[in-house]
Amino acid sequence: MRVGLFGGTFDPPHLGHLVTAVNVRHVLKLDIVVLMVANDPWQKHGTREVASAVDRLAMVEAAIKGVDGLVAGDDEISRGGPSFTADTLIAMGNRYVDAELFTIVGDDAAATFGTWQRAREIAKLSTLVVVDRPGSPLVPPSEFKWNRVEAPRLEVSSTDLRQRFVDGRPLDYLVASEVLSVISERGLYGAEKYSVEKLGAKKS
């Protein structure tokens, strides 16, 4: 079995995380991803607030909903306290026994990926794979070997997003309908001033 581990704070989920997560399964020929919540993602910590753990998960559950081979993770959340790669990759290694591991990430992670925790750890239990912007490759760190997947780069930023909840601006096409409802229910990014109509959800 081969099985993708392509982790974030996904606050919110976005189009973009879908086309990398359903590019790079096409590509590497992945069983499944794993689309893994972090419960609680150190790196930004002072920096903003992020949306509950609970909240990001019902999130990601409702954007990849009916999609083939794309799997929501709470096992950071099960977990408990900051969230790291490492050991995550050790849960799946138990939970999908002799599967052969990926971890998924972008260009701008694998540029500072010699700065992860136990990322020599990291890179010994799985096969690291870089998501490259078409036509401009990022030279990641060469003491690690790459496995590189070049997928269609949608320039959606979640910090953008969370503006537009409280701007009031279009969401249409960045977001799926299915996120937006569960923001909008749950009053999550200031939603609560706004119907889901509002927010551009598109009904099918």
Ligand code: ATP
Second form
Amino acid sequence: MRVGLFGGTFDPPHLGHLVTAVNVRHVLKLDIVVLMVANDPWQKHGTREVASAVDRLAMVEAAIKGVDGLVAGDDEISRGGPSFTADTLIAMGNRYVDAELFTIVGDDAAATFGTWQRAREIAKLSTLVVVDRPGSPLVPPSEFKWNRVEAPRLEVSSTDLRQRFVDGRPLDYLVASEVLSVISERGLYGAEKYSVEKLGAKKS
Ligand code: ATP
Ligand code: MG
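Counterpart to the form predicted alone, namely the form predicted in complex with the ligand:
In what comes next, the whole complex appears, and the chain from above leads the way.
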């Protein structure tokens, strides 16, 4: 089995995450790609409020529902505490015995190699997959076995999406309508201010 680990805060999950996951799965012929929801994104401490892990998991589950080969991962949430990729790879190795593991990161995450905790363990347990746009290759440090997947980068970020809730710009198509439903039901990002219709989500 070939298993991809695509970790993130997913606050909220968006089109860019999903397009990346399905394209990497296709190019590298992975059986599944696990969108692993960070329990406690320590790299974001002190910078902003993060939606609860349970709410972010519910959004990821809604986003991948019915999509072949995408799985919502809750190992980091079940483990609790700060999330470290090396621990998650160990957990995934236990869950998917004998699987070949791939750690998938977008270009912005790949640019922060220097700050990664336990990079050597990550390099030992998995093949790194850097997803970046055509023509701007990012080269990881030499200890990594790595692969590069070119994908068009859709200029969407969770940061911009959260701002859209504040200033009322449209979210349609950037966020799956199933995710918008979860946001609306749970009143995330101040969404209780908006009607379900205004968010573009279909009522379930
Ligand atoms: P934030 O703006 O809050 O940092 P984000 O949109 O960057 O959120 P994260 O949850 O931080 O999303 O990112 C998870 C993973 O998804 C990272 O590996 C990141 O590089 C990748 N990623 C984020 N946005 C995109 C995008 N538009 N296209 C491709 N990959 C992306
Ligand atoms: Mg980010």
